[in-house]
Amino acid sequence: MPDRQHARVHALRDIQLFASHTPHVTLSESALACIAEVVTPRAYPAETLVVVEGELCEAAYFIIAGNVEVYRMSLQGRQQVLARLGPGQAFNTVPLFQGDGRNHASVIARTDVTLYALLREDFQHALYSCPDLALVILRDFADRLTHLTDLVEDLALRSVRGRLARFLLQQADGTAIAQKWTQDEMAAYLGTVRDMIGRSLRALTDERMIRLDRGRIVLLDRAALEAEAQN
């Protein structure tokens, strides 16, 4: 096997599509050959759209390296973050199988990114070479739904400061949240308007479940936080 073709079979075995530890529905070495043979490594520098809403889908892609965020945009201008992804894993799976062919959302690049995009043609003809490869995407689309539902349940049924609790429980490592949010993107991530966030972080401030500290939420009563999270 050539030194390129196998450094991406090295890389593509990362990719937690293609990584499950259930055996029946693990890719096989041939079936990674296969896809290693016709990837196309692609960078883009942060900031940058690697998909856009409504175009014509074009491939399907593994990150590599760095981070994306996928969102959609109401006319208003409103942002629904639907997810961010990083090193090992995959978007743009689902457009490729429907008949218009249109990305379901945007994806824009928040670190910089190397992706391996795999292209309609050759996803296609994978699918059709490699049968273990079908059941990988089919479990790939039951993850995927499964999130939709929890973020439609999360928006429907839900408040906004519910939603908060569950958004800083799970964002939290340990009793703090490392990585800093804006209410913006906090408001966007979760469906709804920086204001509202605002208050919401105020009361559970007031109430002691959590403290800001410079910029970092600190987790004071994780009990509280629990209960207010299925609110």
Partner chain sequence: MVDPWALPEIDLAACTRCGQCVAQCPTQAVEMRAVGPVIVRPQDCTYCTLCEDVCPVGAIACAFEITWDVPTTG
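To test you: the structure above is the form predicted alone. What is the structure of the form predicted together with its partner chain?
Single chain only below; no partners, no other molecules.
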């Protein structure tokens, strides 16, 4: 295997989407090699727009080095950061599957970043030639669909406080990938707005279910939070 190809396969192994923990959907070496052949490395200096919301989706991206932010404009014209992504994470896979798929949000490089771009035509070609790539993508979509299905149920049945309580329990119990969350990110994840997250955090604090430290949300009362999560 040529050096360049070898280096790409190596880098792709660190992409969470490909590094499955369930054995029957692990991406084979041949599939990784097939993706490595069609990705294009791209370097963006800090503060460059990588993807513009509403424009035609050109490619999916895998982050090799550096950090990006995914954001949308709120109705008030404020940039609402939906997610901060780093090495090993991917973005823009969903619109690639839509006929004239448009980017759902903008993505900006927050540091100098190196990405692997997988262009629309190459992506579809790779899906036909490596069925296990299709399988890992489907698994990722299934995870997202599960989250969205839960969210729809939550939106109908639970208050923001209830959703937040459930989310806090999941995070603190370590059932999700550990990360730090801003209030905008929590709002985007829970299908609400920042203001409601702020109010709910204050309410849970007043009722001594949580404590807000500098940079830490500390859970204090499991029974009360579990009861709250039902509401």
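Numbering follows the first chain given and starts at 1. Note that the rigid core is defined as the largest set of C-alphas that superpose within 1.5 Å between two forms. All values derive from a computational prediction rather than experimental measurement.
Annotation: Cα of L190 displaced by at least 2 Å between these two forms, core superposition.
Core-aligned CA deviation for D14 between these two forms: less than 2 Å. With the core held fixed between these two forms, G66 has its Cα displaced by under 2 Å.
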